[in-house]
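Take a look at this single chain, the form predicted on its own, given in structure tokens.
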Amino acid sequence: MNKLTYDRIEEVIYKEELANGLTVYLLPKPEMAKTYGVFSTDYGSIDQTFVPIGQTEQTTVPEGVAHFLEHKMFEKEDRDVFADFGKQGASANAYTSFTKTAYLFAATDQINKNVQTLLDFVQNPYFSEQSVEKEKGIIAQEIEMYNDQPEWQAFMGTLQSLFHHHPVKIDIAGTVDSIRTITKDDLYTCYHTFYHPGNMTLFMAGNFEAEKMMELIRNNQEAKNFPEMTEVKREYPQEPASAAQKENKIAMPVSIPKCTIGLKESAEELRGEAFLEKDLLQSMILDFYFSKGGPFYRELYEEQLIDESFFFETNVEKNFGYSIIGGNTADPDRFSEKAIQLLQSTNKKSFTTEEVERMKKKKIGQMLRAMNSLEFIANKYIHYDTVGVDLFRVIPAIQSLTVERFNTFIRGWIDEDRIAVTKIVNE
């Protein structure tokens, strides 16, 4: 068990890669009453085309399998695993993103039992044809529910406008038509390929002793047999740098229109320092301009083009990225015109030392506040770990960013060919 010490933020993490390939991180927090655990696989909705473990031929599974699989993992032949956690005083959940699937629990008691339950249910799949057919109706209802939400339609409409071929443009849950084609065999194929311990990470944070917790996890894993892990070969389509379409207009029964501006970020494969720098610069610069104290927010608000629903977000993943701004607006045409004009003006921007230092201090403050949350630490640590970044090295990385790096980044940030507009208008 390796001990990783971070003196600046006074944190200690214990790491071990087990014999079966599972990577375990332990963050003891004896001052906390709660313990949080997350068991994550490097497998998300974009992983549709791959070579299954033990095979040589590539296969493509229906859209939405990763999310469908997450739903089915909690259902066993004789029980529902949520009930197991409930009896042990734990709150359990799971989520599927574009790039990962995670199973988690939080508890203040019976921690060892809950850790074993987490590991055992994820590593013991049970799918029957009858239960798979039943689940299709449940997930179809979930998809239809999201289809009726203007906010979700604006988000997915933006991604569909930005990306030509990349599966990030496909709803994580798939479509009603695609989930109808999912079979029990599809679930087992994806499970055995992506749920191997060598493709998974367990992160525990909270009130426990590191040595005893690691011994518990080791013993649990040593009692199970897994085939030898081979590299998972995934295939993604070639994606042009430009946006797929300039504008996407969606008619829905809304009382006030919505408008989002999407910026397609770099589609190149990024890892380590390159990934982290892009992730930091995008988020800090977007915040500089569009947070409530920012010059672009102020200008849009003063012209009555936005209201309290205004939002901005940026997402960098290993082989795709995007930034989105938007919200309710009485004049979507004017909002999109003005917002794009403001974005394009950044190409001539030169940040001052004072502006850069202010951005860095704000970002460090946000990180330090977030690190009071066990959930944030565990999930963010795993997110960064899959691309070769150590979460607890992020603050020094922020401190090392120079004015020159900010200015080099922003001068090549906005390209009209990578911008797409989505408007939600009344039917």
The other form holds:
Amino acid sequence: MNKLTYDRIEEVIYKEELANGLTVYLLPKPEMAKTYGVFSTDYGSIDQTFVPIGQTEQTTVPEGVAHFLEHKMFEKEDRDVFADFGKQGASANAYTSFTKTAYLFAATDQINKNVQTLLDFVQNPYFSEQSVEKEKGIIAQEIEMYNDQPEWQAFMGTLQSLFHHHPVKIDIAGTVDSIRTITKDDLYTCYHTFYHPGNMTLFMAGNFEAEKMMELIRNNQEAKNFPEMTEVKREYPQEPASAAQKENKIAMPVSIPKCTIGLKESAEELRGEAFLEKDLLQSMILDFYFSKGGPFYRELYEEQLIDESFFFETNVEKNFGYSIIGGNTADPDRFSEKAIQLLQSTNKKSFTTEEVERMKKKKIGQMLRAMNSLEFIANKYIHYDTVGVDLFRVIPAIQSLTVERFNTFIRGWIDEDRIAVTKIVNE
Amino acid sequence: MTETREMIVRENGTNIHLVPTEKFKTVSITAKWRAPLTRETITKRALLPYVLQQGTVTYPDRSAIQAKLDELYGAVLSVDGSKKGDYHIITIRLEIANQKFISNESSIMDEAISLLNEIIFNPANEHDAFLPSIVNREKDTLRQKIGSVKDDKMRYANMRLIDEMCSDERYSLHIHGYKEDLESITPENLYAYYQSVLNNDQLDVYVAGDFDSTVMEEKVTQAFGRKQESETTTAEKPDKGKQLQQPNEIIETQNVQQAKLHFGYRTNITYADDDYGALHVFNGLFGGFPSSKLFINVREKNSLAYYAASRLESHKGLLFVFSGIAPDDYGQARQIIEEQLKAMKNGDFTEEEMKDTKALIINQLLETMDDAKGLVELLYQQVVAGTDRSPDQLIEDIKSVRKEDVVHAANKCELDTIYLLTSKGGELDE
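Got the form predicted on its own; could you also share the form predicted in complex with the partner chain?
Starting with the chain above, the whole complex follows.
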């Protein structure tokens, strides 16, 4: 068990890679009442085409399988796992993202039992034809719920415009039609391929003792048998750098139109410091311009093109990246024209030392605030870990960013070909 | 785990609550003004916090405030208006990184306190009025916000349910106010109203984080203590709900894929009551968790919904059930939901289920106290309810709830209104 000490932020993490390949991180926080545990696999909605474990031929599974699988993990032959956690005073949940599926619990009592339940239910699947059929109705309602949400439509509409082929353009839950074709065999194929311990990470944060916890996890894993781990061969389509379409208009009942501007970020595969630097610069610069009080926010606000609902987000993943800004606007045409014009003006920008110092301070404060949350620490730590970045070394990395790095980034950031506009208008 | 400590200092009508804890890497200061809900003031109160965050005398516009916040290591200013029982609460909150975790930094706490003081006591103004440009802009924003409630079907259905259910009660007032009031709100009368909030509302200020209480008490008392005692802080007599012969059923249609089926009940129990703990356990068994009757029967056994749950309103004494269903399933879903309450009233649950549910509720309360905002909200419940039942005491109360208490609480619940928002041309006539 390795002990990693971070003096400045007063944290200690214990790490061990177990014999079966599972990576375990423990962050004891005795001042908290709660313990949060997340068991995560490096498998998300974009992993649709791959060579199944033990086979040689590549296969493509229906849209929405990763999410469907996540739902079905909770149902066992004789019981529902939510009830198991419930009996142990824990709340359990799970989520599927583009790149990850994660199972989690939070509890203030019976932590040992709950960790074992978490490991055991994820490592012991039970899928039957009958239960797969039953789930289709539930997931169809989940999809319909999202279909009625204009924010979600704007978000997915933007990704569909930005990407030609990359599966990030497909709704994580799939479609009502695609999930109908999912079979129990699809679920087992994906399960055995992607839920091998070697493809998974367990992160625990909260009120427990590290030595004893690690021993419990080790014993739990040693009692189970897994086949030899082989690297999963995944296939992603060749994706052009440009946006797939410039504009996308979606008609649905809304009281006020929405407009989003999507920016397809460069997708070079990065790791370690290079990944972190890009992740930081992209998010800090977007925040600089578009957070409340930022120069672009101010212009859009003063021209009455945005309101409280205005948002921006950015995402850097191993083989795709995007930034999105948008919200409610009375005039989607003027909003998009103005926002694109502002974005293009950044090609000539030189940041001052003062501006950079302000961005750095803000980011450091944001990190500290986010670290109030065990959920944030656990999930972000795993996210960064898959690309070779240590979350608890991010603050020093922010401190060491130079004005030159900001200026180099900003000059190559915007390219009209990589921008797509999505408008949600009343039908 | 550390016990929650709360020290309360009363200073001229302002209650200062110090909550020292090592749980957080930030310090948060939360100011809450409380006044009875009234139709005359609701829109002004909805508007006020958003006007305040747009400018002060020293920082004349939002950009200037934001630049200062950014410099204070990305401190976060947030404001909102909320309803609790018969009261409206305006909240202004500032959260800042704790300087002990940042090298070479020792003054940001003081600067944050004076910034918050400035936002509250020195808003941008001229001749006893807010700046017209700010007020007009925020009126537009509020108008849009009022209009866009319909876009969030779950919230819209909940609002419509309360409209119908509490039509004669102040609790039905809309949290964002009313479009028709906006015309008559001026920079002058809004400013005048704000002076009355400052003088008359009950003010509670919470400070939570890792700090020295003696030092913090002095800083905060200086910044937020009032010069004179506030005039009115007590509530008028609470609204009583109308007596119903039979539950209301309201069905409305819109262009939606999924129907929203919401139920409103009167619990006849509020936070200050002795059987509040029993009500909590009842709600947990009925619909508070994925192991509850609603989730198991509506979703798991019958695949009728993605969500089906219940939630308590603790100060007015209401219980809401909400679910998203296929429009054709209304009859069946309604029947199943009604059967679950009947089962609760008949005591159709085991001692073991009750034990598990208590553990879940306690877990949830303890977890909430691990969150800076959640902790303050929980502590504030006592102020609103006018009791000194602390969250720790509430947990003890929940532990001692017996099965007959839960059945008793269930039998106090009365169905008032069923609200269905469904698609056009479903099984229903328009």
